[in-house]
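So this first bit is one chain, no partners, the form predicted alone, shown in structure tokens.
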Amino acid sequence: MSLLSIPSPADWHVHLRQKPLVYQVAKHVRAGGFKTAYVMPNLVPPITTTEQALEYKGLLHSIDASVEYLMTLYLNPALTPEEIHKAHKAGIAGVKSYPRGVTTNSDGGVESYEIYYPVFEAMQEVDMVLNLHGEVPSNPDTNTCVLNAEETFLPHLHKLHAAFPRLRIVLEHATTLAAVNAVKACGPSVACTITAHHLALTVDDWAGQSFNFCKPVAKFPSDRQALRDVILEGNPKYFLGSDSAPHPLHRKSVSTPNVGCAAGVYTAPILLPLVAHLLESFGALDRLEGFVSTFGRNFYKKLASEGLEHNVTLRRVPEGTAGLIPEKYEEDGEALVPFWAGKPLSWELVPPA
């Protein structure tokens, strides 16, 4: 097989940042083979209202109007059922929950889910999606750290699903066998995103290597295998959410005794070729269309909008001539280093005719 045609791939979890970085980053959605982007709200300040989400969407459209941006709100104590109804009418697609302090710009995140039950009830009523960053904060008193923070979170998923069985919930960027099994144990209203980089990395790859460091961190080889296995199964509850999260070079490559490197892996500009390369590496290339297109669109009830239907064609790079991922992307003096910088990929995008 030397050519692959994928109908309307969609990235169900992407960070596009804010000024000035957004002017470079937003253009990389299409560069990576995508025209649908589910946009995260953890800016500074976070996107907490319908007006803010629509203003941000307008900025993104001014950079690349050919992309469909699906906007989200940041779950916070000021969010009300009334705002949920308002957001739904305005086309806002979901609400993102960040446990406080676990990842980038999450200082205003959740400490208790029970206080949000009226908000979740409203979301269930209007059929709006709840996106969960599935970790709890590290706590030495409970023996909780980055390696078990996801598994420790999973009882919250089950409790929310039991309380709101019709609420569509996405457990974001799963990294463990436990997370895969937890989503399988839930009903059809619960799904799960998997990133490209977590299909490649284990703990050894980020320990001491800042450019592979992200939240949640990659775990054990058996956990990585669980992610690969569920894709091989073709289970429609699991689909691509890249969690592409760019940081300027000086925030990824430099840390001090008091400030660590930023958490995030940048995959957007190479995303579709990278996913094809990785799926082929473990015998799942025939699952590519479901993983990057069909499964996520079906769960989100978002068929490609009129004018945005498109087939993306990938071609195999001839053996021995594999293209190398750029060492960095640079614009207006701001450098971003992509995942696997300098490494070869076996697939590339065919430019539109």
The other form holds:
2 protein chains.
Amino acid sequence: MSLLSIPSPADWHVHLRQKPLVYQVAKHVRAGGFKTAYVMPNLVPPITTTEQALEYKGLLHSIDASVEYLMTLYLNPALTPEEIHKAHKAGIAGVKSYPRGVTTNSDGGVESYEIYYPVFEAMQEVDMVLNLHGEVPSNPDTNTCVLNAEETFLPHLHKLHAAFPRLRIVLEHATTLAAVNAVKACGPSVACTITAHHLALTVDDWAGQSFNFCKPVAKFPSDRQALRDVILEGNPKYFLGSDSAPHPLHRKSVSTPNVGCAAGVYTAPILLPLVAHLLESFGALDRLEGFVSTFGRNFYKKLASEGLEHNVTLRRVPEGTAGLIPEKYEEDGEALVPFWAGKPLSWELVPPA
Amino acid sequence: MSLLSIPSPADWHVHLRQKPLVYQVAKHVRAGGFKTAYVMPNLVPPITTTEQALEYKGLLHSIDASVEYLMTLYLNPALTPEEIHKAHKAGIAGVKSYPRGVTTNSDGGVESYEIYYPVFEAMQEVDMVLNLHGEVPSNPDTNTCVLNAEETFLPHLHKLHAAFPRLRIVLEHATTLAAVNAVKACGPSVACTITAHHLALTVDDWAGQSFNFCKPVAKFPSDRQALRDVILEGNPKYFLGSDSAPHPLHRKSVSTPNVGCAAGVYTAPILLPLVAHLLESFGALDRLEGFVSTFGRNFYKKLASEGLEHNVTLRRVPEGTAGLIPEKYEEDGEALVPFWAGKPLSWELVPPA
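Okay, that one was the form predicted alone. Can I see the form predicted together with a further copy of the same chain too?
Complete assembly follows, chain above in first position.
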């Protein structure tokens, strides 16, 4: 097989950042083979209102009008049921919940969900999706750290699902066997995104190598295997959300003991070839269409027939030809280093005729 | 209490490196308050013979003759029982076992211990100490990674101890509750070193921060607590081995996605004040003498009365005065960044009158 045709792939979790980085980053959605992007709201300040979301969408549209941007709000105490109804009418697709202090620009995130129950009730009513960054903040007193932050969160998922059984919930960027099993244990209203990089990395890859450091951190080989296995199963609850999260080169580097690097791995500009390469590496190439297109579109009720048609063709990179991931992308003096920089991929996009 | 007198502290695990770094590093043993240093053999090439060890000892002596250097050999297939007898007669104190590929300059390390049984028999006979870097190499197929490399090694410790019950064995730089318990379960011929930095760090501290990355990696808060608890107990099987492991600044930094940083944390130049500071932070200051002096000397049968007397006085740093750990040490253009660079310590050495 040397050609693969993928109908309308969609990335259900992507960070497109704000000015000035957005001008470089937003264009990479198409570069990576996608025309549907579910856009995260963790800007500074975060996207908390319909107006902000629409303004941000306008900015993205002005950079690349060929992409369908599905917008989200940042869950916060000021969010009301009325705002949910307003957002829904404006076409906003979901609300993203961040745990306080865990990831990039999540200082305003949540610690307890009860205060949001009226908001979730409204979301359930209008069928808006709740996106969960499923980690609890580290706390030595409770033995919580980056390694068990996700597993420790899972009871919150079950509690939310029990309280709002019709609310569509996505557990984002699962990294553990425990998370995979938790989503399986839930009803059909709960799904799960998996990133490309978590199909490749384990803890050994980010130990001493900050460019592979992201949140949630990659964990044991057995956890990576659980992510691969659920894709091999063709389980439709699990689909691609890249969590592509660019940071400038200097924020991914570490040069002093007093400043840690930013958490995040940048996959958007190489996303579809990377996912094809990875799935093939563990024998799941025949699951590519479901994982990057059908499963997510079905869950989000955003079928390609709604004007989102965008067939993409991949071809196998002939042996001995280039096919290397660029060392970096650079625009206006800001360098972004992609995941697996300089490595070869087995697949590449066929440019549209 | 504003003065502390410590009789003859000893560091039972230290890397003093080779030319040219050794000229800077060896002097830091005294700077950190120590005159007894148990010296690791992982140079390039490794110290595998009595001659090499004595030559290395001579080099160290030429840099600072006031320190007692206790030398070790690097366990390797060329090591014979005859060489053990020779080494013992020459005053060499121990043999260090490295797992293949796990840590700095350990490419020639071991994978299986059976081939060394004649060597261990000879070591038991002459009462030479076996120092174990207790980690197995990572292997995704067996779900082994930096997080469970130590725990996975522990059956090897028990097997060796059962085969050579009189052989003195030190499990080096324990980082887990499992390792602490494994050493407790062994007889009095098995002891354990604990570093200063593993009393401070958890996985969260090296996630995205390469200067805190070392092997074995710091693990869960509960593992750190187990190390603290065994010191609080005053258990004489557990004593200080700093594993002070300097690397040039550029090797601790990360500036590209394709080169990981070197594993190791540099504590030698600040060691005794750092240990006092840390023990006080978890209420174990009254265990300082046992941890840094008595327990290790008793196990190694190197009592201070053997000409190793060296009383050191620490004083509490007055509030509002400097007392900061240097940002770096620099000599001949080679910068070394100490652990906790720029942070304040509660204790400092009183210079000898």
